[in-house]
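Let's start with one chain on its own, the form predicted alone, as structure tokens.
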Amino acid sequence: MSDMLLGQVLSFDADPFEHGIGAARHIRQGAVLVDQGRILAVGEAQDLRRDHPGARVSDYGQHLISAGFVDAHAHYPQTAIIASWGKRLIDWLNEYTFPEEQRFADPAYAAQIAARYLDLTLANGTTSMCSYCTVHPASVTAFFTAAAQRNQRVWAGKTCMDRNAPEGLRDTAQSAYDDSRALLSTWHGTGRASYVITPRFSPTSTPEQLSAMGALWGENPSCLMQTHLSEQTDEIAWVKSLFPTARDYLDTYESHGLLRPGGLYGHAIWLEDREKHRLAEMDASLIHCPTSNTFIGSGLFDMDGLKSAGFRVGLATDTGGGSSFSMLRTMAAAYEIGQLRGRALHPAELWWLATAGSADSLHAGDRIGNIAKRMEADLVVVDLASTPAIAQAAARAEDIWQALFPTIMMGDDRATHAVWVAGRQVL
């Protein structure tokens, strides 16, 4: 039996930041029907409630149906570490994350936080991420199969590092190489898991392994491949000390064949003009991870620059050196980076970041991320009078728009109604 939810519906037609905010479709009584794990049919609900007499009907009143939330970028194994003290980049991964992701080792612990993780977003409305994992290949299946129980289309790789980290996390050239494909070959397209290739960045990795890296992608080329790129000033000195003959950071890539349609280049706040040109050139994604950005002091993105330049840009959260587990608060978080930024981003193009840009910088648009026919049924329904505070600003609200920006700007996971993963309701 088919399934039809009543509500406010959202989509899009297209990029808001390229045809305006008319690119949204906003229907106020609403409604979207599914069947088998895809959208059938989308559009007014006294029109499919007359055409579909049989469907089992959800009624969400004045709720709002969205596309459930797709966060770009993200460490899973974070999680317990999220809001830790006081740490830029550099300091970060050794206090806090190179300690907690040796505990990974044990592969109990990484089923208990990827079943938490899991559990956390989906809590946030947030049905699909790409994530990093360890070194250890059992982080990488911990990770998946929990997906797989919640039946979550997601992306994820063993992170590569072979220098500047402690022994229990350094892997090497050939042994990332060997783990890597056979990850990839036992994950890759099975089910709704897609492996992502996945050199944690240049200082952590020798030329060899990013050679290596970038063999196994030209290899594979139906795989992404994830790194982080210019996110702190100082981060860029020590690149430049460790690859004294490299033109600017994203040369390190670049020479090593890992630079193509497909890359996803997480941070990307201090560019040099080379780079922008050459990942324009390349149709890379750059993800914006506000929180993160701010949390640790890394800098302020330019969104209206690079959307403007045309870019791929997804939205993030950067679990756990992004303070939240939410895309709201991540969108929230873009607003206030793009106003010190001299741009305020509208409430159309925030939730087009964090649902169709997001799976649009994973290259999976005509998947995941938005409602429309054939697409894959994973949905968020949003409660746009979760607190007494966001009840009375929209209260006033005369459009969606002025309706949805306080869920914006103040929401978390009261405001998660329900959510829906491959057609079927989980939450």
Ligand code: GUN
The other form holds:
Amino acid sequence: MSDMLLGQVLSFDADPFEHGIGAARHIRQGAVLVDQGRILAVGEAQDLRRDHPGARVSDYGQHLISAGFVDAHAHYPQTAIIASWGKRLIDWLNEYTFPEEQRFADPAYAAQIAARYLDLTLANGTTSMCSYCTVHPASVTAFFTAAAQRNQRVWAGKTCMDRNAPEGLRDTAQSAYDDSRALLSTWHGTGRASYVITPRFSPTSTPEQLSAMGALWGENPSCLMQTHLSEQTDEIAWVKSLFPTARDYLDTYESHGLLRPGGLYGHAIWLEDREKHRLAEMDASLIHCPTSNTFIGSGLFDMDGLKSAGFRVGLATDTGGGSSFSMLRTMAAAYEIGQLRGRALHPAELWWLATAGSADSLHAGDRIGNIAKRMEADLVVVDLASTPAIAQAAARAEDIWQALFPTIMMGDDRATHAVWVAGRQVL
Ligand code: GUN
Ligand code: ZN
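Next up, the form predicted in complex with ligand GUN. The previous block was the form predicted alone.
Shown next: the complete complex, the earlier chain at its head.
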């Protein structure tokens, strides 16, 4: 039986950064028809009700029906250490992250955190994400298994590190290759799972390991590859000392086969001109993690310049360097960073980044991140008056963007009214 969701509907015909606000489509009394996990139709409620009288109706009134949020960069194993005080990147990794990631040697702990992470993110309306796991293969199994139980489209990979990490978190070039390859053959394309080749960042991989990861990617070009790039100035100085002959940070990846289409580069704040040029040539995806960049004190991503240059840009929490599981809070932080750089991002641009833009950065913009015929039915129903503070501001709105912006800036999981995954209501 098909389902019909009624409410305000927000979708995108194109990228609003390129085509302006007119690229967004808002239907005040809209409907989304869902059947067998996919969107069958979207349009005016009265038209769809007339054409599909047998559909089971979920009437969400004035709530907003959107594609579920897509988080393009997260570390699910850092769920329990989110909001840890007082450190910049390298000390934060050593002090908080690495001790926590060592606990994932226990598969039962990995399963517990994977379930907790997916429950927390679903409660925030996030239906898909691209996550790092830990060095332990069982942490990947735990994540994909928990996501499959919820029927979610997810991306993940085993984090590879063979130096500058504690003993329990180190693999080798060969074991990283072998384990990643085995996990890839089990999970890549299984159900809604995609495997992502995952060297953490160049300080924690020897050149041999980076080459092994580059080789694996070359053998499996349908996989995405995720890593970190130019997040913090002291990190960049460290990279330059570890790779004295590299032209720049990106070259430590490029010279080991880790720059090609399908590469996801997290943070990308302090890029040099050559790096931007090569990343653009390779159609790389740059993943903006704004709550992380302010929380860890990393810097201000150049959204305007990089979008104008035509980059695929995804939006992400970077849990738990990021300080929130909410893509609403993440949009708010992107807005604040835009303001500090002199460019006020429009609510349409922010919402696009959190849905279609992130999906596009994962090369999945034809499947998720938007409401359109034949796309997968991952949806969030958002209450635009979820708290008294938001309700009183939204009450004055004269258009959808004024109605949406208080929720972007002040909203949290209380704004999540319902969530649908693969055509089934899960929340
Ligand atoms: N660089 C390398 N590893 C990490 C991580 O776990 N979080 C963040 N924010 N940056 C990183
Ligand atoms: Zn990260």
